[in-house]
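The chain below stands alone, shown as structure tokens; this is the form predicted alone.
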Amino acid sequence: MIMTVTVTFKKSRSDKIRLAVFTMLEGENLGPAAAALDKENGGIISGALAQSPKFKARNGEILELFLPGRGGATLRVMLLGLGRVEKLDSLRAETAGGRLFPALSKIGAAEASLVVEETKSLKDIDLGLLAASLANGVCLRSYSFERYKSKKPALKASKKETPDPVVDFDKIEVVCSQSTPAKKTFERLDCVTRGVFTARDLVNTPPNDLYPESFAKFIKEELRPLGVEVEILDEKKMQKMGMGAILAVGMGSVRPPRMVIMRWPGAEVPKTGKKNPAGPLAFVGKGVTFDTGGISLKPGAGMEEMKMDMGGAAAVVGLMKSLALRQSPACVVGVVGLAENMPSGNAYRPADILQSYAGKTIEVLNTDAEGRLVLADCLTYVQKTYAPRFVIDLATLTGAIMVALGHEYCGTFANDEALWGQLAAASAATGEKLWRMPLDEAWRKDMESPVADVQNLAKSGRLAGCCTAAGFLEHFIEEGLVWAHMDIAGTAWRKSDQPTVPKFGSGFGVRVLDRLVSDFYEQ
């Protein structure tokens, strides 16, 4: 469930939203409209700074107080810290945002007033920017996946005491000089923030609700009413397709695999059936709705984590769902691999050697490294099919990128320089950080098998699994052709909150690859 806050702008605030919350910088007086207040009640605000010490308006700080409004109604007021000027951008107004929405939840409020201080140290600061991040920071801390709650708890309260009823938080005003300009940015912002929000519920949806063919009908129900040309191509086809690879994956499970082609033919790009001469930029993501493993069985402690497995499909949904609802003019393809990797009578083993669509055969020896299988038919699919300007998969594909990066990074593997300069843009743009992986012929020649041309488990063992996996799709990669590989095992799930990330499904990748056609391919 998204939890949807409503976000309005404005010139002047409203006297009826008893909440205000000004913005403070760091080392700096209150601003204008807050100073105004505050010589308005005899010096509240100023006296409670003085007070208040350890409050230095220091990012996503916050001071709350209270003053007596008009006809006895109290003014819930709260100083919103932004942090030093000189390292204020939109990233740290989007923290501040987020660091906000749970403060304004937890005190039960229904609606705030926000107001963007404008003072001189601001003078060099694009103010419309300012207040479109800061609202786009509270939207994406407000999203809360609650579908299968039966209800809400009730806010807490004493033993003695009545709980008080759900009160959700679910509108803000943002007042700003630059009001017109703010609300546009937004737009533009909030329509990532809602692919954003697709990827982290497909990754929070319970596995017996989201496998292969429910996967596949989401995608057709959500992103074709969007303008997303949909295809789905089920077991039968790609059966007849050759696609070895993909279908041995699923077929230990009742559920058959599927895969999903979506087409955004861009929104300058005349629908006539004609490929764009320059090759449409084309995104991969595995999508193993569930992963025990196989036969190669994972130990069952955390196993409940691998529903996230199929992360890397939802970012390409996300993706997608971003591009259609701002009219990228962009020519863009997402393939996505879904299956369900389960043990059985009928499942896949080790020593099997299957054929794969490119016609190179895979030796398999551990059925636990499926997803690499999984993307080596739909990267072949979309090189076959539409000759890609370049080809970006991502996947949550190896434990071993997250002994390395931990949470923070997505490691990323480029084979041109210019396409991971953009990467690396995009990436300090959007705060979704990525970390160039190397890749080399060693590694790739370490997946070689002596019995089939590849194997899916290096000779090497555990040793440098995640560029050994990326070593592996190498072998799937056409000579000259623009690739990125993004190992998003650590950053798809968070068991912690982070300010404008709640906790498990995270919806990374889509905001930093939206970032990248938006910047490099649009114009």
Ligand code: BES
Given for the second form:
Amino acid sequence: MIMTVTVTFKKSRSDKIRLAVFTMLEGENLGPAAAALDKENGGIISGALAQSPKFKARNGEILELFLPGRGGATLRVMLLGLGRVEKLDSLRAETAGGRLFPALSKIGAAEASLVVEETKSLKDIDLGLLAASLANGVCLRSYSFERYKSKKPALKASKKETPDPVVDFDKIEVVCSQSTPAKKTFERLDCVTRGVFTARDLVNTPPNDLYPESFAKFIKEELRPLGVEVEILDEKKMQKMGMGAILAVGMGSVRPPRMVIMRWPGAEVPKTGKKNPAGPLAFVGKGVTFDTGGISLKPGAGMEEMKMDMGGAAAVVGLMKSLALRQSPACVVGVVGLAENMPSGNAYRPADILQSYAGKTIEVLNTDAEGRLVLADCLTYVQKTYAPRFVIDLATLTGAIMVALGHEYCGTFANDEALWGQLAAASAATGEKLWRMPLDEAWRKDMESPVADVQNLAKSGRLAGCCTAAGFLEHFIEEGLVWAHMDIAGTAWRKSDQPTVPKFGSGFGVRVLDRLVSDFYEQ
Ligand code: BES
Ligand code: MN
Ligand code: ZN
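Given the form predicted alone, state the structure of the form predicted together with the ligand.
Every component of the complex follows; first up is the chain already shown.
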């Protein structure tokens, strides 16, 4: 399942590791450690550089060579480019680490040593942060989802005298004078990475195994031991409470819906003695465990991708995990709406009019616009039950956001300048890219129904579908509440590898929101 790398921080390189990586800056010479090794070996490294004019030590660029090594044990050497020093920051270090991982893992060696070269030009750079970020980049990229791969057959009692030497790469020692602060910084980053991995696992798990009930059980089993309070509303409870929107979405499936509430009390409660005087920060996630479209059935081609329609819920769970692991002092509540959108004799229909938990009636015009229905009841729940300082929802809500922004940026709608500013800062710090999208009264009005209070499809048709979806959600946001909506339809799932994100479930949202909480609350 989670195959990941163990990281240690050291002040000097262990000789027994026969794979050594040295960082190098673009436009500069070899760092001191590599230069010393070069000298010991009669200039082989500088010779290799001279013969590789295309290698410029740009960020993430790698040059590989071999040294004879002491006692005949060949030392495999890689030079890892970090790019120009003026541009170097923790994000670029992370990217370089992410690019390093595939180069390491394809070799078949179990471990490597990564030497962070300390050149004069790095004097203004936090070396501990640099080393920690490089390691975190390696880890983020090292994720792989192998739960459904049958075990490799044990090697037959072969005629080979020596066992197959190919192993999975799983250990890295990071060498740096600032090894103690580096380790401390890394440990915090790694808590977030664990949350990202949980979100990726959830998105990657197929819908025959991940459905509302099993998802809720997973949350309970994963988060309760970490000190997160978990409350599960089953369909009976939701019926009693009048949550007609999420219930309608789940009606076509034999697997009933769930709403799960996760509370991380943080440290504020005991410190002040009062119960959350300022209210928690709230995160809401769309958790449609599979979206067939329902009676408004989607085309068959590509439907399998709709297992990722719970990416918002996965990000909220991953966020709660990272907050708990790093013992965040913030008081945070997460709410996820879990339902499977299926066509059946019991499914909800276009033309149905639903009674939402907020009391507003919703005319259904397309059962494939189900995410907003699930979110409506979750948003209402979080507002009725808590007095949140802000609410941020995440949802794989519309194909339209992918038309607008592709896979690179998450479209973010915010009704508050300050919250947008904080989101933008967290985005710049973590590299999870957000792009602000507009909210407008015209789109809100476009979602009003002639026969009910609102309808789930825009009267104006497909144009600006992501904006009209946000306009629908606004009907469920109380006056004065600070709110943002992140449409992660394009970013929750990647079809190709990125430097720190292997393909498929990306875990998008965990890192930027962890950072937002940290910046908002912990200074
Ligand atoms: N889950 C989909 C949106 C989606 C599309 C996510 C592609 C990821 C990739 C959502 O429930 C949906 O079906 N949206 C419709 C809304 C329309 C019927 C108003 C859409 O975007 O086409
Ligand atoms: Mn849909
Ligand atoms: Zn959906």
